[in-house]
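First, one chain by itself in structure tokens, the form predicted alone.
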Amino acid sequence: FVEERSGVGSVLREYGSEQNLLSKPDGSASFIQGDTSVLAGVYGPAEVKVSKEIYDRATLEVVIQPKVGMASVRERAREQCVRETCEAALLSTLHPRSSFTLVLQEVHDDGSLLSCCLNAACMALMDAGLPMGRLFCGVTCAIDAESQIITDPTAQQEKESRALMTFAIDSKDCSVMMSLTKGSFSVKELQQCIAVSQKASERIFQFYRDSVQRRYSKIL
């Protein structure tokens, strides 16, 4: 278990991850942000149904399972966000007429769940050794009633906010790969949240590198 605490002036909660903790998936990882926790498993490449087959690239299916009950429209929207981000990062043309399945299990939700799902997904894809053109991470920002930007908000902070935004940031040039917004905000506030998320992503990408380096240094 690799864990890192935010330093002075940082805007992220304590976060950590563990890879290769499940035996059946081809790749797996858990990711924790504060009290929010997600478990991810990747299966594939595998055979694909003829109805879903794409002749020049692999198909990707994303399933998000809530902690309790059946999946709702909210989970379906999050699945689409994660799928679009993963499809942009994966080199799926190297596996035509095959399929990948990414299963994300919500363990606990204390805010910023979608960004935690994105981070768990990226760690699981890396653990599976799938070809990727870039890494990605998720960062959630909330704007409170006083127009202050809160990065990686808790569930309570999300409830009290007037706007909530989640961004998927890529590791090459910190560009925005995906965004999901809710609430009212100005163009300037959106630009500020993007800039804050890009800055926060640098810490997460460094965490990726450190965790993988520590894992393989034990093997080598």
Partner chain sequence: MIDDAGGTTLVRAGSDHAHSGHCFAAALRAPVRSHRLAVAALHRLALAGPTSSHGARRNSATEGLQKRVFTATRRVKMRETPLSNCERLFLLKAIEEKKRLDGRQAYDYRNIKITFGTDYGCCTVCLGKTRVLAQVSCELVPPKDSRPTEGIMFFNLELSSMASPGFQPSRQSELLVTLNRQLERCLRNSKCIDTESLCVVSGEKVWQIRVDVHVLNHDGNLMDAASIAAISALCHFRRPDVAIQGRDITVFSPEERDPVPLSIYHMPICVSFAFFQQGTYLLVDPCEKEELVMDGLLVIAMNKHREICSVQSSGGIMLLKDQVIRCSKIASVKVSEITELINKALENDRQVRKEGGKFGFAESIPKERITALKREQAPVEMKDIEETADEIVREAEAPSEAVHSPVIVATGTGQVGEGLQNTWGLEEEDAEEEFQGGMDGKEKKKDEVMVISDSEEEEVVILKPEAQKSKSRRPKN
Contents of the next structure:
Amino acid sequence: FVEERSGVGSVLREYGSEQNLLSKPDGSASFIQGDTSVLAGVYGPAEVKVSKEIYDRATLEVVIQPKVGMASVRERAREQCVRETCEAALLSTLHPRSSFTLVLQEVHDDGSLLSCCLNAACMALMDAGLPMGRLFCGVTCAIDAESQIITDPTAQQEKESRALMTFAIDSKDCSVMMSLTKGSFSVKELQQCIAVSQKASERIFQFYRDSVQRRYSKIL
Amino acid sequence: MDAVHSCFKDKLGQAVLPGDVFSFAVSAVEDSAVRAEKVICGPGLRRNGDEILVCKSGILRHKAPNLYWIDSQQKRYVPVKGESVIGIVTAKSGDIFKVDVGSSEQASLSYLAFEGATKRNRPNVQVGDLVYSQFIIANKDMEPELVCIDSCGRANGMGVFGADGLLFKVSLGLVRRLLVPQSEIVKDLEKIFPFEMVVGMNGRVWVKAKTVQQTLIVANLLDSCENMTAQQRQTLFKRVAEGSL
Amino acid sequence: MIDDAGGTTLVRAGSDHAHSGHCFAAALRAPVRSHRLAVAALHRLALAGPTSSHGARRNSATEGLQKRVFTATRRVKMRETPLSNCERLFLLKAIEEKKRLDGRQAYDYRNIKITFGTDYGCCTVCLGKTRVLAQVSCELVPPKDSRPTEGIMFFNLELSSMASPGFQPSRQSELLVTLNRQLERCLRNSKCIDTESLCVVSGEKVWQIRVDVHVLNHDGNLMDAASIAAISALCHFRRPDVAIQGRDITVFSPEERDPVPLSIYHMPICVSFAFFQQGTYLLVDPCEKEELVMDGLLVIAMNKHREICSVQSSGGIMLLKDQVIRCSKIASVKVSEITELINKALENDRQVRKEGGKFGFAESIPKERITALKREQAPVEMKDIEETADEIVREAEAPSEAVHSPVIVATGTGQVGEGLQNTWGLEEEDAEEEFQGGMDGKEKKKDEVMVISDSEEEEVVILKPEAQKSKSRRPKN
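Now that we've seen the form predicted alone, could you pull up the form predicted together with its partner chain?
Let us now look at the entire complex, which starts with that chain.
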């Protein structure tokens, strides 16, 4: 059965990013979506412990640190999502027996934290100059009680939604690299959210391009 | 020929991102007059079947006749054969020295790879010394190896150095700009006061000037011209030159 | 008392720091009021100055120390860039000429920048390139048995893996323990927060204030940055308002009643001094390279009323009495400057929040830097969404039907050969017979799943892939 749905009210919050803001990591970036803010630092290719080395590719380690308290299962689940996305995007066969370490620090959580982590991770990996086959970005969609689709929800909107989905979209053909969903929704709603995320991701990729353009503007 | 280069032309000098693809429409027309093109892909570009894939973010550069590469800013060094780097000796084990070059693995330097070194006449290298050497083996599958002699067996400026002077780290992009044959940055710096400089492609730079103060000034100036346009840099250097006189 | 024999045994194998080894910390329980009392206390700590006869012996001892220490450091911190001899010599020579790497004077601090986040109690401090993030949070807990009328303060400092390649997630690092202890000593033992005011119901419910400090970038002097961040965050924090009626406690949310600030008596701030050449030269606020070549470190925690809250000296160097007193005088000047900075930052933040302007980290992105970029809020086009989604759903393959009573192989058992056909002849028939019998019995239950495993207890449901439908359901061993 078909539900009438109006597509208004879906916005991407104000976003911004800064690259190369830490002096020690090889690459660093901070990404801000509305009030949610994540800081990412990347080391690599660096030495790896013999027990963890892989003979033909690089070992990617992702650490997500919450602001308050110790890392728990929720952070491990998010680390898994980010790691899978990054491994699909990085060309890790170019650096066997090395390690790439990605550390994400949550600076403030006001909803859409996982997609903010993904965006910060992508900008940090670009800043570090690690070889990547494609870029990725994260978009969160929420379906509220009136079955409206909200992109980039705040923490309040997330709490009141009946379904919450995060997608990692890649830059080459706008396909879904990773998805994490919570709540109940129909197949049609899922496809609509994916389509919305793909539209939103175009904007974010354009933002990546503008940032890089601006960064190299002084050397051009 | 133009088909190939025209794909690149509109992006030349612009910032490109990983995942950007340059594909060449291989024409179905069998024209015997058309010869096979050779396009040399430099750092940051990879061949992917019939396409060329960009794998680092940066500016697309071109050198006639057919060399393309991505000019990117990076801090971490990846060993490449033939490049000269500044290494720090970290261990002496048996016949080789272990040298840290800032990459994912420590490089090895044989004690016989110095000018005039024999089994009886070992070079005087201590742990913690600086060596300027070049890579003889550097690929992703093997441990990198360094030597301090060139193919004729002469040192040619390589070896242990740096009893005085200051070592500091800059980004790889700045190092490449310093090593350009007629580097503007070096020329501007020379006008301020005389100094000695060793530049390693792994981002390490060693400077020595007459006094400690001048050495520090040179080091700080090099650090700061990372993100400056040529004009800002010249005004800064001029101000410093007037200040120090 | 430390004698020279003790001095040469300072290096423990596997120690993280080049200079740590002998740490003697003097924690003064309450802030010392008059400066003269402080002097007397410090005199007890500081040892008599070095005599000339000790000097020569100590030089060779230090050299041996340094060489052994270099190898020890190298073995442990594999991932950090080693310090070359040339850098070490140059730094020491520069310090003798009173020059620092970044052009500061010996007693100068680096640029301190303090920003506050959107919610109360969140603060980022940038001391030069060292960056630290602090967050204060609170919750209601039962109090400790020994102190039923006091709230609880909990401090946790973490060295994030992004701060330095040498920081691994292992918890045993000596630097981590030192920083945590010093932070606790500085903030808890100095009684800067009125813990009695944190009591809600005596003996039953008190506020536990938790301070989490994350080190984000290590460029030297983590202690000072952490203490500034912690005390700024505590001053910035607001806890929920509480109303008590008899035995009923009502905690108001921030929307119902404005949250209440903590009651803070004074603001203790740590100031670090690095010593070189056996105490001859001292530098305030060492950067990372200076920390690698220093002989010893003296940390004085003080507040702006010139009260010393704690003193810690590490590295085993011997300090003269008047050296320590000079340090405390420098510290009092620095502390008053830093306290003013913190108060100004707090005042700015208060103004912005009152006027309803934008605040938080989003506003502190430097817009004029070429490495930073911002975009305004933007709507997402949703016009064609429904059609695209419908098309995708229509064109997608129908999901595979649910297979009744699928046969699956549980963990612990294996399949032999490719595909699902068992080619073991005899066993096939036996197994088939067995399972035929089993299947007949179970066919009545439609959604029953048949599991082939050694254990009788497992119940596992697995969706069978499409390809299996064509082949007969044969049990596999």
